[in-house]
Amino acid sequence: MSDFGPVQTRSPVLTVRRVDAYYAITIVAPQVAERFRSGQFISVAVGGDQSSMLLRRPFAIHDVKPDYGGTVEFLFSVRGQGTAWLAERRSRDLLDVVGPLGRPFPLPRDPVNCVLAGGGSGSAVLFPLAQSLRRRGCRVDFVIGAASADRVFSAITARRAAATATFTTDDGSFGLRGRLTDALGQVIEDARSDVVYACGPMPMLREVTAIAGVYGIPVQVSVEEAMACGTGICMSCVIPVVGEDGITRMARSCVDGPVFRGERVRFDDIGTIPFDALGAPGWKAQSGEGGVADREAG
């Protein structure tokens, strides 16, 4: 196995705390912290050996310390029967878990300005790229809204990790009232930044990606799909994707995402094989077409 691949490990939950509205789990995983890259995420077993919930859940790494014994956190609101069951772990509990899985986040070459723009949960993804990008010499602009003001996440932390930080409610209950989407036109504006990084439901991700069309400027968006093997087995998770030739595949979000670039994911056809995709029925193979989705970052 690659020094570099997912391993799978049971580690010991060290933590388990209450944000506002999520839970936030740290566990000891030296293995998968030293392997992890910003936006990369890991999938982890519920329910216990005698459970009958068969599917791992997939979650999205906010924090990494490969210095303090490897541990790794992840962020999750209880949805289900298997996210209650992990509110429920305590300290010395062991999770089975997979991963670093997926495609990160691209870094830039040189220094650049960055605004990072994260719905509810989705912003979680977003605090170990902005440390990434801050070591590259980049300048970091956060753009964070939710639903309402126990649903954004680490507003402090966002505040000492960048340049500038911008909240947004629906309510109105914390920072400005409205969506993302209506304050990041003005921040790319101030802060005259060169790429869009994003995280958060699709159809902010598809009005993030119009927003970077009008400016001129490169979106990156990791997207939140419901993922079932989280290894590329079960197809559970494929969007359709333009790759570099111009031709749409359907790219499964959990390896050849859950990054893309964003003006090449096509969110209206978002939960259908559109009739131009490669293979599907009526689509007429040329030579020298197929493959994977492209997974270039440019």
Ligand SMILES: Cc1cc2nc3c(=O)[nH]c(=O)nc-3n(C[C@H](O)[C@H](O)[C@H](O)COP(=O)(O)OP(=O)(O)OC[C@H]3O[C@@H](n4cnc5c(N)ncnc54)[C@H](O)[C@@H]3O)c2cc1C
The other form holds:
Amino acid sequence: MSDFGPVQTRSPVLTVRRVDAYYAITIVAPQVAERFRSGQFISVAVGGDQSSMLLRRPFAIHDVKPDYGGTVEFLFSVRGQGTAWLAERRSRDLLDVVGPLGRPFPLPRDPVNCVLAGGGSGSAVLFPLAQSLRRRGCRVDFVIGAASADRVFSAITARRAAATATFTTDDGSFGLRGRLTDALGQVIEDARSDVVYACGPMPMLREVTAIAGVYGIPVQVSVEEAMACGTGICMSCVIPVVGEDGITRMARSCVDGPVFRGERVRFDDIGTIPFDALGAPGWKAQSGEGGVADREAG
Amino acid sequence: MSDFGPVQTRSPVLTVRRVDAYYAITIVAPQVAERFRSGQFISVAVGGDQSSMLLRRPFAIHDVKPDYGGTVEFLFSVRGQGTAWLAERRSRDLLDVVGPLGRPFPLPRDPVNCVLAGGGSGSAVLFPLAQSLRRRGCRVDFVIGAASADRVFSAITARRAAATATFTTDDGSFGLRGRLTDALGQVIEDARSDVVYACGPMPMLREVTAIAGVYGIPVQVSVEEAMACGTGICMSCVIPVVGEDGITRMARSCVDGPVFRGERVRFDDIGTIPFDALGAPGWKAQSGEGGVADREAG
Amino acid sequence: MSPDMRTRLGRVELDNPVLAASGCAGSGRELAQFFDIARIGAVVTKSVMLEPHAGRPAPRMAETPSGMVSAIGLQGPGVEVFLQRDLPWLMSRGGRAVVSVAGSGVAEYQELARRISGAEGVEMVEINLSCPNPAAQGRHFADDAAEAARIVHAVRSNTRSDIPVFAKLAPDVPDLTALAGACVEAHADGLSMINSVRGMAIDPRTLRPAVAGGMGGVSGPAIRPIAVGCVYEVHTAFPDVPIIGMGGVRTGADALEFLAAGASAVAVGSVNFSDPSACVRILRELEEALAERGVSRVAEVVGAAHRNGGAAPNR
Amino acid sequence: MSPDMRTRLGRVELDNPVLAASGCAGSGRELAQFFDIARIGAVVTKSVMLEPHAGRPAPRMAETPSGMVSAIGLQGPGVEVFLQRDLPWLMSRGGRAVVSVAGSGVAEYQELARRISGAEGVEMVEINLSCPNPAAQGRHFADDAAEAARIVHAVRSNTRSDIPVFAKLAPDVPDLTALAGACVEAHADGLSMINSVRGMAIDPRTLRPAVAGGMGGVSGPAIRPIAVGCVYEVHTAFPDVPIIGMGGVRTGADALEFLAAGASAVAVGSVNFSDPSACVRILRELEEALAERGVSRVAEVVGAAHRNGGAAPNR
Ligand SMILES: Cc1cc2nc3c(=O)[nH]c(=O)nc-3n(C[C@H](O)[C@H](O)[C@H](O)COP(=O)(O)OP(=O)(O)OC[C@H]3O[C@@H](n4cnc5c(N)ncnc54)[C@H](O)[C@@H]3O)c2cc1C
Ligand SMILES: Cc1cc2nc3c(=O)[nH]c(=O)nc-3n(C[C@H](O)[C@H](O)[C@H](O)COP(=O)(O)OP(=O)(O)OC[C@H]3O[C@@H](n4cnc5c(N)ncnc54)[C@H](O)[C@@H]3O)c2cc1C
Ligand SMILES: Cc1cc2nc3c(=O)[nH]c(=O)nc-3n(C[C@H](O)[C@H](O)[C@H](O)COP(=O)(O)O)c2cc1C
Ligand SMILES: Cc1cc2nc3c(=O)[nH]c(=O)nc-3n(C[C@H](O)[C@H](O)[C@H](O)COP(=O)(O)O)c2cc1C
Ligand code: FES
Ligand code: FES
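Output the form predicted in complex with the ligand next; the form predicted alone has already been displayed.
All chains and molecules follow, beginning with the one already shown.
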């Protein structure tokens, strides 16, 4: 309907590749490719026409290419039945895809120094971001963390795309032993980073945000909440986020995010309705102004 | 568990062929092939591991071959979502199959003249029967009816396997215009048939049974009732059948059938519980003997 | 020839009988990215409350076989924002709005009815009776037919008379037919059914309830036979009361099932999550199915399952 | 090390907590073609009545998303044949029998209990309360807690005291917890839940109900969240009453869900239709799942979802 919004397509699978612990699927989806901005994701129907799996599975867009009018690649590890089904796709199969979805990463106007921190499959979303940033003349440094060597994401690409690439694994099987957040501070210092971009599990994002705070630099986090619709209609993916007006709202990760300013996300209150959130039980007493509510999340 | 009963196997698809309006799938299933007797069927799980289609789909066994330790072929037309999914299988896919199921056709001891009447895909089950009968020295005549030429089943094989093969189509596009039952009487006369075997829709089976009655010869019908389990545990596939003791019982098509003696099936009462059936409302008053119930259907 | 799809719901006639269900269509804007919102019968709005509402803590949903369990807790901006922002937007796009209202007592429903009835662009009001009644330990209003009737009466008598008021029922109530009867006696112009079915999923990894607060509502194709049964039974008891049927509508054939059971329209819920263009697809499939069987007006099939006597013959 | 799978249901201890559900296991003989019937916890027999019963007219079932609707109408040979033929057969194979009883009034249940209690090889009795009560226009006994309690009392007091009596509940009753409470007060030793959920499918070709008589029972994975919710709620109210949980158990993980919700055993129903070896597969999967999480006794996970407080954290 719109030239900017997401589209729904039946896209043929071009290739399915195995990359260490991950699968990479490339689909032909010109309309998605053309609209894509880094940080956005797609959602894929799984299990075929008579699937018992009602919900789509969201995946970060890892790469878009101009081939065949526009291809889109996403990477995933097999986690449950949906990803198991995806891993069995072959080329020429059709996938029912909706995208691109979500708010993209905001890009800096000036050629600043950017550190990109990705945990596990959360790194996927940072590769197209690195490209966009470099096109704007930004310096890019990667910090990539994973449980083990086979879960480290595209090490070679990361090295190629960035000024430096630092790797951490929990078991020390690749790069530094330890967590991504153990290494991040040093990278920020060495690279004189001006901004952090991060994607990964919620506890990691919280720590990354804290570290950025220590260095007084802004941080953009991309969250991976469970999503029923991905299009903003179901309200299942909410987290408490502080608005520009200082008011906390239950914001939808799928359309108000998945990218948020790290400082705005109330990490400690995720899984709760903070007492001071707009519309929380007992909230009524505090409000007064009429205009306030107008900007709430949904 | 038993050497005679059905088995459950995950069987690789050997070939999927398109034959006019039908699909023919051959699977490698030695244990099914080895146990098979003509008239039996298999049931196939459809839609994959996360299918929303709970129930298996039953199909007559059309052919078994010794290749690869034992193969089984079934034929089907696409009717709904389950058969649509089956039609998309490719070789090497695995099918979850249970079989062989059901009571086979009883074979005559002597080399008598047999007429085999099949309507639509109901003909499938008659081909292995024809083989078995010929091995016993029986004369076989085929009468095959269908809606149109592309639904006539294996005309060439039928001609090869039988003394005569008569075809009818509703639209006259192949063989005689009309219904199978219009031609059956003449075939019985010409071939001096001693017994009729029939498979097809219920109204056809009723008419075939009536015609056999006119000629005073026995008839074995194979019914295709909707089945939830195919193994005798759910009681969903019942039809009223008169037992040897003259008492009507609600018999399970899947294990007490699918082959019944035509005269025993109360065609006019299908879809009802006949008032005189064992255990029908008000039945109690009629009964008295204790032993009777012992032989009921389920 | 394409069939006449118009359907009547009390005093209102809709262009076609496919609606987007409450809470499953956002504000309409989100779905409008995928199709022209004016093409479907109407959009039932997320249930509106008087004040902003933050809803329930996350996690709010889990997938289940052919369905999902969810507990959103009526998150929403409150009636003021709704009337200022969402309703005018729907009107501007030619969408027709069925406004769903939710409250915590008769007074709130009454006040909501007054506010909404005065606004422009309200075609119908749907009363969400599956809201916790603070005066009854959080049991739903729908659990108590007398309480439900009081709410229906309050909304009806505070809504402009040309705006039909439908009561939305849940299946898991003590006596559905009695509840429906109480609503009709309280002058509901029609009934919407069904809301989601109480249920729970437990995360097999953590062994804890997958949705915060434990219980949630089951929705999606899984509940369709339950929903069709409810529509059939209530239509049997009240053949003249129009029904909006819902619960797992995924295809045109599913819509037809509801119409045959006695619904005059259907609403598409959770399936919008998995297929954002579901409403228009279902409408097209329904049109095709009707055309195929030579039906000239959709109204002809409403209640068909009651007229054809008994079950389908065995194939 | 493989976990200790023994589970206690009142006075009886079963080797493991995976049962075949009533009406979904035939006489045991049919499933025995696919696995050794002695390997599962027990077989719950098709509900037995005093006299032979022809059941309902066909068509008796229709497939629905992740489930089915059925109306069999308790076809069966009557208690005499059952005791002469089916029960001895089960015993001869080392199977353990939970005998399900169904009647049309207190007197019939009482007589059944007497007959069954005298037989050898009866481990437990399960009372099917979802039988039409002729004295209440065919509503089920389960719809009336007082009537249900009378039946439970009648069966309990006519059954040998070492044989536990479980009452089997349906979810769509006016007040499930109240019904459970009434059964417990009437000295039921435990509860089985849930029976299938009322529902209907309409054949989109004929537009007539797909099952003769219209309404049937919905079963299969589709109803699992409803069933888990029922078990969770009743276990909350009566934490000491053992429960046999069922409704759409398809995998070991599903069985674990029921145990965590508060069931001491699970019964596999419709999934036996689609996978005749389901019971042993589920048992194996459950064992593996328990071993993986280092659980040494299955009893440890019973009710786990109540102890771990609140919902799973968001991933
Ligand atoms: C915006 C976004 C981007 C993502 N990008 C990637 C990516 O690039 N690569 C990748 O491997 N994974 C990614 N994920 C996670 C991915 O969506 C899940 O791994 C996937 O949905 C699991 O599906 P399943 O059927 O295999 O697992 P199951 O556990 O069987 O799924 C059951 C349900 O839980 C949901 N779910 C399960 N795990 C997650 C999770 N970690 N996050 C969100 N929902 C979950 C599923 O969507 C489904 O609804 C992303 C998630 C989000 C929200
Ligand atoms: C013993 C037996 C042998 C059969 N042999 C053959 C055969 O050799 N070739 C062939 O093409 N068909 C055969 N059929 C019919 C075949 O089983 C159905 O065509 C098939 O189940 C349709 O599945 P579907 O999902 O495509 O249709 P849907 O209509 O979507 O199926 C929905 C449900 O209805 C049942 N059903 C639908 N149509 C029939 C039918 N005609 N008979 C029984 N159940 C039905 C399905 O099994 C399923 O449970 C046989 C049926 C039986 C009982
Ligand atoms: C996430 C979600 C939110 C819902 N919100 C509302 C609501 O605000 N008001 C309401 O009346 N029903 C609400 N419902 C119920 C639906 O409108 C519908 O009655 C129910 O989901 C059954 O339809 P379905 O199976 O097509 O989803 C909601 C359902 C879901 C799944
Ligand atoms: C075909 C069929 C027959 C059944 N017969 C009985 C019965 O005789 N007695 C009974 O208590 N429950 C009966 N049930 C209910 C099951 O035992 C079980 O409670 C219900 O189906 C839910 O479990 P499921 O979803 O695993 O099938 C029957 C269910 C089906 C599907
Ligand atoms: S996933 Fe539905 S609103 Fe975000
Ligand atoms: S199909 Fe289940 S008994 Fe015949």
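Positions refer to the first chain, counted from 1. Please read all numbers here as calculations on a predicted model, not as lab measurements. Heads up, when I say rigid core I mean the largest set of C-alphas that superpose within 1.5 Å between the two forms.
Core-superposed comparison between the two forms: the CA of residue 66 exceeds or equals a 2 Å shift.
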